[in-house]
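First, one chain by itself in structure tokens, the form predicted alone.
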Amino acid sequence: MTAAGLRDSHGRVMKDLRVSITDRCNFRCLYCLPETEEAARFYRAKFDALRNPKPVALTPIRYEWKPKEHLLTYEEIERLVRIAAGLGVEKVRVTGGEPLLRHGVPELLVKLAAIAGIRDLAMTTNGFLFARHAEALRAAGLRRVSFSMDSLDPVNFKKMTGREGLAEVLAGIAQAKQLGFSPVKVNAVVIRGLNDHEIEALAAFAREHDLSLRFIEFMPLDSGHAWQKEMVVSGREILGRLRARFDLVPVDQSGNPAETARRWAFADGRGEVGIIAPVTEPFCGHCNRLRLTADGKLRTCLFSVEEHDLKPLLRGDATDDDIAAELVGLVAHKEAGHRIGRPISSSRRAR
């Protein structure tokens, strides 16, 4: 292991590792995998409304899940996280796809929670299965959870996710609060013409239930490349609407410049809102994150054009020091900034 840790050529030190444990998902969010007829109709209508002279052609997408043997085993994930922790990584977030579709997630969390140096273990989930697994996840060492919930309206929820399930997600959020997960965060991707009319309602929900609500600008994370900047509701616009409705107090974030969200607390002390604005206000200069895909590829940026396959090392004769050296070398060439508005990876969304 090297004492220099995971430092890139821009002086940024990597402390945060996002670990996808499956590419499978039980939702079909139209901003993520817009292969459904409903999603195609929405995007085509938006293109027409915007009078785009060159609308994006949406061809049917048949996403094939990766075979199980292509995915990293829990033992391989544990080994890689342990090596990364030895290089200074302190935070691990388990993601997907939908992570709770993979069997035995608590078993993995026990392994990760026991790794020396990991002081923050979290998960991002769509929440549909969370309530039934919540107690086991808590007992395994999970302390923080973020839910993806873009709408409080059952009809709009189904339009965005491709299925009914709002009641299950709300039950999962309530269960997380009851079991003492803290903070409980809710992430909402805001798309103009689809759910931007719910901004105030989502914030009111966060205040009522003492949650952290994160509004996220619509990013180009779809396999069909259907993203259009005109559909982005900027962080500035979101904040203006929130301030017009609520009394908000800025949260002091000086101690964590790498945090992605700009945050405001409700003046009465119940809950907070945050805005993640990678499109209009990029935060790449302080980025300290790496992402590991379910099949063992490292992305030094969510919008990386290329991925670096670590699986041959994990399944070959490489020692921990060999793998550590590879990580150090890859991080040294981390991109200065993301590629929004330019050609991006066609990989499916990794939350």
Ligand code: SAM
Second form
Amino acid sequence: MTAAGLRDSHGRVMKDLRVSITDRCNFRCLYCLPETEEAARFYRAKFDALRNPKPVALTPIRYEWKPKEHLLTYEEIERLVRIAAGLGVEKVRVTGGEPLLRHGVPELLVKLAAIAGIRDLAMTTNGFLFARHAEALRAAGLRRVSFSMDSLDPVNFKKMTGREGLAEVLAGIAQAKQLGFSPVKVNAVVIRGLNDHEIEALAAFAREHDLSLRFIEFMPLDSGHAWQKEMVVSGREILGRLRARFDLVPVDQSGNPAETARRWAFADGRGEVGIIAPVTEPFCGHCNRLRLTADGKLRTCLFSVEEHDLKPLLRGDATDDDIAAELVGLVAHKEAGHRIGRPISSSRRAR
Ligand code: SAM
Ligand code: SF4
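Just the form predicted alone so far, so send over the form predicted in complex with this ligand.
Let's see the whole complex now, leading with the same chain.
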């Protein structure tokens, strides 16, 4: 490893790499890949039309997925992660799109788990396909998994994800617990007027099933540009609601300042809740993350305006040292922080 590793000009050292392995998804979350133009505007247009009754035709959104040959191969991902590990990256999270849509994910996990220096390998999934792959993922070296589940009500789940998949996601969570994945995390994005009435029920579910639940503030990442400040339920408000209902004790996080969630355990034992508040309480000052898109572009911030294409290096004749030097140079220019709520903010998601 080079002495400085991946240090940026603000003194932050990169330890965490999020690797997207596909841009495709089997869900159509309103805030991420909405199914229709109307869903992209959270059905506001439909409601307007209901007030002013005229027939409403829902307008499907066509996504142009990246051609397969543009996606990094598992060998290319392995090489890049090995180079990053040589520069001090310790944590890898496999994500997407929906990562379990890509074939042979266990094969990739075996490669990543074997890389010297990678001490934490995790995955974020919508959970729909998890149960059927769980044993193979576990055998391949996956130990930690985060499920995304914004609602426990089948009707609301469908409204938010565009799919009837709650039973499958719940089965995936149960299977992860049974196979000993630890911790099993559940992420819930909270959006005012959509699922904020479920905050207490989601927390009770975490307590009952011994899960680490993370409430996430709604961020302006939606391609439909529906995000409005008013739809964000602040971490502070979420915590107030939780405290009114549950006896919570703070978890000691002094050993890990880069952790994005503020965490509380239930005083009576099982499970915990955490709050990730990037909008109202940005944690950019401690950010140690990098992101790699499925087609090999490095993003130094979730809200980066610029992406840096590493594929020409990976597919050209660059040596590992050349690629390492490129990573060091790109990280040096990592943004100081995001600009959510300020006039110009990129709202493109890294996939
Ligand atoms: N498909 C997988 C899943 O849903 O878990 C992995 C990719 S998904 C983009 C990763 C996470 O980003 C999910 O937990 C999702 O809820 C979260 N996310 C997506 N759009 C968001 C937004 N606008 N604000 C906050 N979180 C968001
Ligand atoms: Fe798919 Fe995850 Fe985006 Fe939902 S949040 S549409 S599950 S990628």
